[in-house]
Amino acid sequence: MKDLIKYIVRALVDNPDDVAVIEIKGKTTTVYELHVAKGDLGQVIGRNGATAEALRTLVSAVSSKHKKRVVLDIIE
């Protein structure tokens, strides 16, 4: 899932070398912590947040196949 994460962000932006995808597990829970450049943020977050929704709901599709509950952080 993180490597997904990184290769899908890593084509909307301009410096796609500063884009880093931390992954954090909990018992129940993943959480992914996307990083990107502070002029990259508007890309990933799209207009009126539909980038950001696209990509949260791609990350929720894929972990309920897999039964875990995943959340997706993006920080500039």
Contents of the next structure:
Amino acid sequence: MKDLIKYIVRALVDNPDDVAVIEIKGKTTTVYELHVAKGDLGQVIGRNGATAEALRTLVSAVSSKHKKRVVLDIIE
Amino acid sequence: MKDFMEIEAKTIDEAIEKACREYALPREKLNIEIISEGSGGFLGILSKRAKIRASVLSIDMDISGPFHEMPRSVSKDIPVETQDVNDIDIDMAETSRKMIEGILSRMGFPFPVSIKESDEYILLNIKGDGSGILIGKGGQTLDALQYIVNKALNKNGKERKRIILDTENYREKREKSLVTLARKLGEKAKRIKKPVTVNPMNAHDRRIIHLALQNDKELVTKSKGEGAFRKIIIVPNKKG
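Mind pulling up the form predicted in complex with its partner chain next to the form predicted alone we just looked at?
After this comes the whole thing, all chains and molecules, with the earlier chain placed first.
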């Protein structure tokens, strides 16, 4: 999952080397914190949050297969 | 055949792949020199393109040869492989396919992807396993994937070809069901002689509804609302 998020986000941003994903495992829910360069925040969020929404859709498609809840948090 | 070839592509990997195709030889049989790495963009979308020089590896060639003796200016004297528009399109289709396959394999769905290309768009068909997990509710997973690939590939520079993703014939099925829905709601509007509102939809789906009813003289279709809430209203014609 971490790898997936990183792969997609790296393709979207201008500074792929600054992309970091931190995984925080919980009992039922796993949180993924996404860190990007300041200038790339807009790229990851998108107009009206469209990109962030698309990212979350993909992430939850995968997690539903594993019957786990996943939260993708974009860190400012 | 020339002794060597200079090849430009979005990434080094692509350039090498192209070189292999040009020479019809596997990578191990080629001597590849990297002239310019391109400026780091993950998919090579950023301004500078990667450039390599490829030649057939012969036994007497010193592989560890003095690369530094190849000054960059040399490239100016040599006819550089220029790419025509077609080549760039192939690149884009290939790049998008690679990206989709990359995402799919990381999602745990290592499905093969085939390319169909027209002047306006690149159609990537994912051969699914029939479970529909890639489609998602109302096609949202497929749409999310399509949105991301379009965004990543049309990131910088001018808008290029649109990428359309399909799997298990979903797009066609979806269009059929939307047309059926449009006709049904159109009949309802005529029957009750009042406007009928369709659920909010994205631009592509709304277009299908508009088109399905555009030839019906007794109905007018309008859109109302903003962004994700934009929806179609089917209005019966006053005279009808």
